[in-house]
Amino acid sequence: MVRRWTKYFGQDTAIKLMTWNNSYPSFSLRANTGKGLTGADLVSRLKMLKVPHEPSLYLDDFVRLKTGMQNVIQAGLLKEGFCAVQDESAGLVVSIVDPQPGENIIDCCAAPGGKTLFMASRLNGQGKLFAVDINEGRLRILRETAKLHQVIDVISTIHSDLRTFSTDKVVEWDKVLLDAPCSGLGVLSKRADLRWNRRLEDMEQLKHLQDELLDSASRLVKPGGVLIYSTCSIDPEENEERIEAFLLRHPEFYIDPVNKYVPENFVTNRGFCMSNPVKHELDGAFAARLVRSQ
């Protein structure tokens, strides 16, 4: 891991990244707009609970906490669906999807459903969001949370392996989100266990799986529709290189630069979104927005 980061980012950034991963993580809460709540409502509740917080620098309705999560849990804010724990990096991916009321959207590896729920809240009860996942138990949790957040009306869950599902279906969606299984190298501050469990062979297997899933997801996009690929990794081999390889296999897709959807300091030279723990003090994540030709 250290050799890899030094190679891709340089020694100084690699050291800063390791320092970040070893520090106490901050958490973000998203106000549940599906219930008509706003960031201001969430701030009011946190003030009542005397929980130190600060508004997100990048996203409306997100609030960042360093301490006090236990108070939030004990006060029942999560249990009553007032808000959800969601990193701003995940919120940026939803901004790139840009869900609009009336659209048909499919989330290809949806569970446990953080992005699914946020997208559903943006539909304002109009349109349909299909949540596909290979894990039935996690889909059940997604449905229960969707009821709690009052967005279940627009969500349909599908228990399936995307690779099988995409060959059986001829339906084409307006927007397809593939939040792909990945190494998780962008979230090591919150998943300390991963640093001991990841091996080089895992990366090779993951890259192969990511290619397969991208090919499968692309079959579900209607002409003129959008495919969004995202990971919670900072590794170029899982991110930019997967997109470059995909575009060689699928010339019918082209890059739609994300600068229309996220702040400029997240946008890479190729028009992708990259959040960097050292630069942005968020989880590391990547997203690319691709459009299928008409």
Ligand SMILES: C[S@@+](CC[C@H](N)C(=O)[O-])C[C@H]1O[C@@H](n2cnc3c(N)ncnc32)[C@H](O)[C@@H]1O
Second form
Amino acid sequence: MVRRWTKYFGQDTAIKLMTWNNSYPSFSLRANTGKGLTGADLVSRLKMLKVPHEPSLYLDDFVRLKTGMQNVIQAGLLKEGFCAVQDESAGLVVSIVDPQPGENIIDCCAAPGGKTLFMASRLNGQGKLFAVDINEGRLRILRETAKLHQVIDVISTIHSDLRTFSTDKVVEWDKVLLDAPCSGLGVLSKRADLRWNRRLEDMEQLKHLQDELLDSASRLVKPGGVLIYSTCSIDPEENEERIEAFLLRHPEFYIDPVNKYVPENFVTNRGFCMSNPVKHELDGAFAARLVRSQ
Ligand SMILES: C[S@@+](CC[C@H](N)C(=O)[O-])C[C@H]1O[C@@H](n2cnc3c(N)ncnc32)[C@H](O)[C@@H]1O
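For comparison with the form predicted alone, please write out the form predicted together with the named molecule.
Below is the entire complex, every chain and molecule, led by the chain shown above.
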């Protein structure tokens, strides 16, 4: 991992990344707008609880906490669906999907539902969100949380392997999100276990799966529709390289630069979104927005 980061980012950034991953992680909360709440409501609850917080620099309705998560849990804010724990890097992916009321959206690797629930809250009760996942237990969590967050009415869950689900489907979705299984190398500050478990061979298998899932997800996009590919990895082989390889296999798709959807300092020179723990003090994540031509 150290060799890989030094190769891709240089020694200075590699050291900063390791320092970040070894420090105490900060958390973000998203106010549940699906229940009619706002960021201001969340801020006033946190003030009442005397939990130190600051508003997100990038997203409305998100706040950052360095400490005090135990108080938030004990006060029942998560249990009552007042807010969700969600990193801003995940919020930025939803900004790139840009869900609009009335749209037909499919989340291809949806569980446990962080992004599904945020997207559902943006539909304002109009439209449909299909949540596919291979893991039934994780889909159950998604359904339970969707009820709690009062967004279940717009969500349908589908327990399936995306690769079989997509084979006999008519292309019909306005927007298709593929939040792919990945190494998780962007979230090591919160997932200390991963740094001991990841092996180089995993990376080869993951890249193969990511290509297969991208091909499957692309079958679901209607002409003129949008495919969003995201990971919580900062590794170029799981990100830019997967998209470049996909575009060679699928010339019917082109890159829609993400400048319209996220702040400029997240946009790469190819028009992708990249959050970097060292630069943005968020989890590392990647997203590409691709449009299917007619
Ligand atoms: C990165 S996680 C998704 C996180 C989720 N989007 C969120 O925001 O909470 C990847 C998910 O892909 C699912 N998955 C892996 N292989 C799959 C496949 N072949 N078909 C469908 N889902 C799959 C896993 O079960 C896992 O829940």
